[in-house]
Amino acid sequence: MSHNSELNSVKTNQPSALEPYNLFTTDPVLKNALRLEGASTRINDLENFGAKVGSVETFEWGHQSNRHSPELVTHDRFGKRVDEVHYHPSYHSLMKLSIESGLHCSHYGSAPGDGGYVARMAKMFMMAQVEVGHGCSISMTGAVLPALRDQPSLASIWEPRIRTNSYDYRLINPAEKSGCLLGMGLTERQGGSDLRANSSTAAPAPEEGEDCYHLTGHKWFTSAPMCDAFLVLANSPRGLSCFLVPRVLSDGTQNSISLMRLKDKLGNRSNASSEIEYNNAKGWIVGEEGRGIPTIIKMVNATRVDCTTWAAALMRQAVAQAGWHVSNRSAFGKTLVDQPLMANVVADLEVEVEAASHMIFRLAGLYERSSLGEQEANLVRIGSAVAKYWLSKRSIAVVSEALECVGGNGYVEESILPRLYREAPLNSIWEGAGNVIALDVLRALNRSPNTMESFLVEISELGNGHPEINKNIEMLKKLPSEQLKEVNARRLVELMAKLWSSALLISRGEQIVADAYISSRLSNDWGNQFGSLPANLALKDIAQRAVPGRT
C-alpha cells in the first residue's frame, strides 16, 4: 500500500466542503418567506438559481475575485491618461451571472405586489452569500431609476441601457454598449455623511446643451468606478444638486474624470473603491436644481435595502458553514452538533438568522408595495432604517461566533469565513453608519406621528396577541418625549428591531424559533452572548435547522 493510500485510509474527522449545495432549497426560511410576500410564482426560477449560485465554480469565483484585487491603471505605456480598473476574470464571471440573472433590473418590469422585487431580493440574498463585493455596482444600477426618472429626458436615454441582461464592461461610448451600469458619488473628505459640507461645484454650460454643467471637485469614496455613469452631488448656483456624469461622452471621448487611487480596504476586496477628481467634467442635471439630496436619496434608500439584505446573507452563509461543520465533526465521542453547549450556540445563531431573514423579506415586500398605500410607505420609511441599523450590527456578531464554531479551519483563508468576517462591518458603514441611521429613525418619528402608528399596527397584527409583544407595544405607545431625544436613539431603534423580529417570527416563523427569540431577546432571559439560550427550549431541534440539507 502506498503512503498516500495509508493516509487516505485513516479517518480524518474533517468535514468535506459544503459546496456544491442549493442555497434556496436548503434554506429553512426562504421559500415560506417568499410565498408570504407574494413571490410564489417565482419559486422554480429561484430554485434553479440557488443551484447555480451554490456550485463549486461560483464559490471559486468568489474566492479568486477577492484573492486578486482590482488594479488601477491611470496611464497607458505611451503616457496617455486612461483611468481604467482591471479586474480578475472571476469578477467578470460573477458580474455576468448576476446581470444575466437580472439582479440589476428584473424588478423594473414588475407591477407593485406581483413579487418581482421580492424575487430579485432573494437572488441578491443568495448571490451575496457567495460573493458580495461585485454586488455594489449591481445594487446601484438597480436603485438608480427612481432618482433618474426625476429627469425624464435623461431617463429616456439611460433606462433602456440599464434594462438589459447583457454585461458589457468595455470603456466606450455608452450608446454603443449592449448594457450599462450606473454608480454614485456623494461623500467628500471634509464632510463624509454631512453632505451639506460638500465643496464640489457645478457651473452651468448652456453652450454644451440643455441642462449641461461643468463639475469640478472630488469624491472621497466612489465604489465600482468602472460604471458607465454616476449620479453626483455638487453645488450649483441654486444649491446642492444632483447630476448624471458619464465616464465616456457621446462623441466617444473620455469625460474629465480622474481616478486618483483605489482604497486598500479591510474587506470587500473584489470591489474597487476609488477617490475621483472632476476637472470641468460634463454632467447633466437630475431633478430640480438645489434639491440634489431629495433626488439622490431615492437611490440611496434602495441601496440601503440591499445593504440590509447583504448583512442577512452574510449571517446565513456563516451559520450554514458552521452548521455543516458541527454536524460532520466529532469530539469526545459525539458529533459536535449533539454536544449540549454547541447545540445551544448553533441554535442561538440560527434564531438570529431566521429572524433576520423574515425581516428582510418582509421589508422587500413592503418596498415593492410602498406605492399602494400610506401604511406600506410609512413602514418602508421606518422599517428600512430599523432593519439597516439592527441587522448590520447583528451580522458582525453572528459571523464572528460562526467562525469560532468552525475553529482553526474557519480562520484560514481557504475557508470562506475570513472573507465573511471582513465583509460584515462594511454594511454598518455603507449607506449610513449606525448613528446616522438611528438619528434617521428619530427624525422620521418626530416629523410624522403616523410613522410610529403604522409601525405599531404592523407589530400588533403580526404579534397576534402575544403577551410579551403587547407589553412592549404599550411601552412604545407611552414613550415620554425625553425618550425621543438624540442620546436615546440607539436604545429606541434596538427595541423596535427586537419587537419587529419577535412579531415576524410569531406570524411566519417556526414556533420553537419564535419562543427562543422572544424569551431571550425580548424578555431578556439571555446572557447577551450566543450560546446562552434558556435550557428548557428545543435547542437540538433549532440547531438542526442550521445544517444545510436537513429539515
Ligand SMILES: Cc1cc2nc3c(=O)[nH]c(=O)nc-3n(C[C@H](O)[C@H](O)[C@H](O)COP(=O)(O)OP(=O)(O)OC[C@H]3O[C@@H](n4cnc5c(N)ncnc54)[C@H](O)[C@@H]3O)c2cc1C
Second form
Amino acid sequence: MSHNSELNSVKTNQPSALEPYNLFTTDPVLKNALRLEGASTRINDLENFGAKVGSVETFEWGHQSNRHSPELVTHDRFGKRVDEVHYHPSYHSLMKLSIESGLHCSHYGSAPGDGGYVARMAKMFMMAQVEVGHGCSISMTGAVLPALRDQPSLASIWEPRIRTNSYDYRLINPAEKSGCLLGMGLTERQGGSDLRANSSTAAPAPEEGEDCYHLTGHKWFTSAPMCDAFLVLANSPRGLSCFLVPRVLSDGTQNSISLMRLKDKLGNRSNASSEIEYNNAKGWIVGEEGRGIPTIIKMVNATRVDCTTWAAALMRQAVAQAGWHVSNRSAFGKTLVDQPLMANVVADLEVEVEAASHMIFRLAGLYERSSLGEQEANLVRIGSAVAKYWLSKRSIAVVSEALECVGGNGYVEESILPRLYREAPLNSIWEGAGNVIALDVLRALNRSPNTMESFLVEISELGNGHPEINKNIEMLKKLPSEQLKEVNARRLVELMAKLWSSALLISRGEQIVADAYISSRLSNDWGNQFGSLPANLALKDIAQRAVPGRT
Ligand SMILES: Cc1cc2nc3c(=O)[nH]c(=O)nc-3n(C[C@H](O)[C@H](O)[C@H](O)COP(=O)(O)OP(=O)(O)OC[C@H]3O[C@@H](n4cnc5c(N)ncnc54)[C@H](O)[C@@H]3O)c2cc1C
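Please show me the structure of the same protein in the form predicted together with the ligand, now that we have looked at it in the form predicted alone.
Below is the whole assembly, all chains and molecules, this chain first.
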C-alpha cells in the first residue's frame, strides 16, 4: 500500500463537500415563503432549478469564474482600440444558465400577483448562493426596462433584445444579436451617492438623428462593461438627464467609449467593474430632459431589491455550509452540532437567516403587486430601503460567524466561504450605501407620513397581537420628532427591520424560531455576538434547521 493510499484510508473526520444538493427542496423556508407570496404554481420549476444550480458542475463554475478574473484588452496586436473584456468560460456558462432560466426578465411576462416576479427572485436567491458576481449584469439587464419605457421609441427597439432567453456575448451590432445585456453608469469620481455632482456632459446632436446627444466625460464605476448598452447620467442643457448609450452603433462601428481600467476589487471577482471614458459618444435621451435622476432611479430601485436578495442568499449559503460541517464533524467525542455552545451559535445564525428569507420574499411579493394598491406601493417604498440596509449589514456578520463554524477549512479558498465573506460588504455599498439608504427611509417618512402608517398596518397584521410587537407599534406611533433626525436614522431603521422580521416570523415562521428571534433581537436578551441566545430556547432543534434537508 502506498503512503498516499494509507493516508486516504485514515478516518479523517473531514466532512464531504456539500454538493450536489438541491437548494430549493433542502431550504427550510423557501417553499412556504413562496406559497405565501402567490408563487405556488411555480414550485415544480423551482425544484428543478434548485437541483441544477446545486450541481457539482455549477459550483465549479462559481469557483473557476472567481479564480480567473476577467481581463481588459484595450488594443489589438496592431494597436487598434478594441475595448474588450475577456472572461473565463465558467463565467459564460453561469451567464448562459441564468439567461436561459429567465433570471433577468421572466417576470415581465406575468401579471402582478401571479407569482412571476417572486419565482424569478427565488431563482436569483438560489443562483446567488452558488455565484453572485455574474448576477450584476443579469440584474441590470432586467432592471433597465422600467426606466427605458419612459422613452417608448427606444423601448420598442431594445425591449425585444432584452427579453430573450439567449446569451450572446459577442461585441457586434446589437440588431444582429440573439440577446443583449444592459448596464448603468452613474457614479463619477466626484460622487456616487450625490449624483448631482455628475460632471459628464451631453450636447444635442440633431444632425445624428432625433433625440441624439454627444456624451463626454467619465464614469468611475461601470460594472459589466461588456454590456451592449448603458443607461448613463450626463448634464444636457436642461440639467441632469438619462441616456441610452450603446457600445456598438447600428452601422456596426464602436461608439466612442474607452474602457480605461478594471477595478482590483476585494471580492466580486467574476464580475468586471471598469472605469470608462466617453468622448463624444452617441447617446439617446431616455425620459424627460433634465429629469435624469427620477428616470434612472426606476432602474436602481429594481437592482436594489436584487442586491438585497443577494445579501439574504449569501447568508443562507454560509449557514448551510456551517450546518453541514458541524453535523458531520466531531470534536471532544461529540458531533460539533451536539456541543451545546455550537448549537447556540448555529441556532442563532439560522434564526437570522430565516428572518432574512421571509423578509426578502415578502418584499418580492409586495414589489410584484406594488401597482395594485397604495398599501403595497408604500410598503415597497419604505420596505425595500429597510431591507436593503438591514440584510446587507447582517450578512457581513452572519457570513463571518458561519465561516468560523467551519474552522480552518472555512478560511481556505477551496471552501466557498472566503468568497462569500469578500462578497458580503458589497451589497451595503452599491445601489446606495448604508447611510444613504437609512437617510432614504427618513426621507420617505418625512415626505409622506402614510408610509409609516402602512408599515404599522403590516406589522400589526403579521404580528398577531404579540405583546412585544404591540409595545413597539405604540412606541412608533408616538415617535418623537427627535427620532426622525438624520443622526438617529440607523437606530430607527434597525428597529423597523427587527420589528418586521419578528412579525414575519410570528405569522409565517416556526414558533421556535420566532420565539428565539423575538426574545433576543426585540426583547434584548442577547449578547453582542452570535451564540448568545438564552439557554432555555430550543437551540438544538433550531440548529438542525441549518443543515440542508433536515426539515
Ligand atoms: C464593485 C462595485 C461595482 C459598482 N458598479 C457600479 C456601476 O455599474 N455603475 C455605477 O454607476 N456605480 C457603480 N458602483 C458605484 C457605487 O454605486 C458607489 O460606490 C456607491 O453609490 C457609493 O458612492 P461613492 O463610492 O462615490 O461613495 P460616497 O458617495 O462618497 O459615499 C462614501 C460614504 O459616505 C456616506 N454618505 C454619503 N452621503 C452621506 C450623507 N449625506 N450622510 C451620511 N453619510 C453619507 C455613504 O453612505 C458612504 O458610506 C460600483 C461600486 C462597486 C464597489
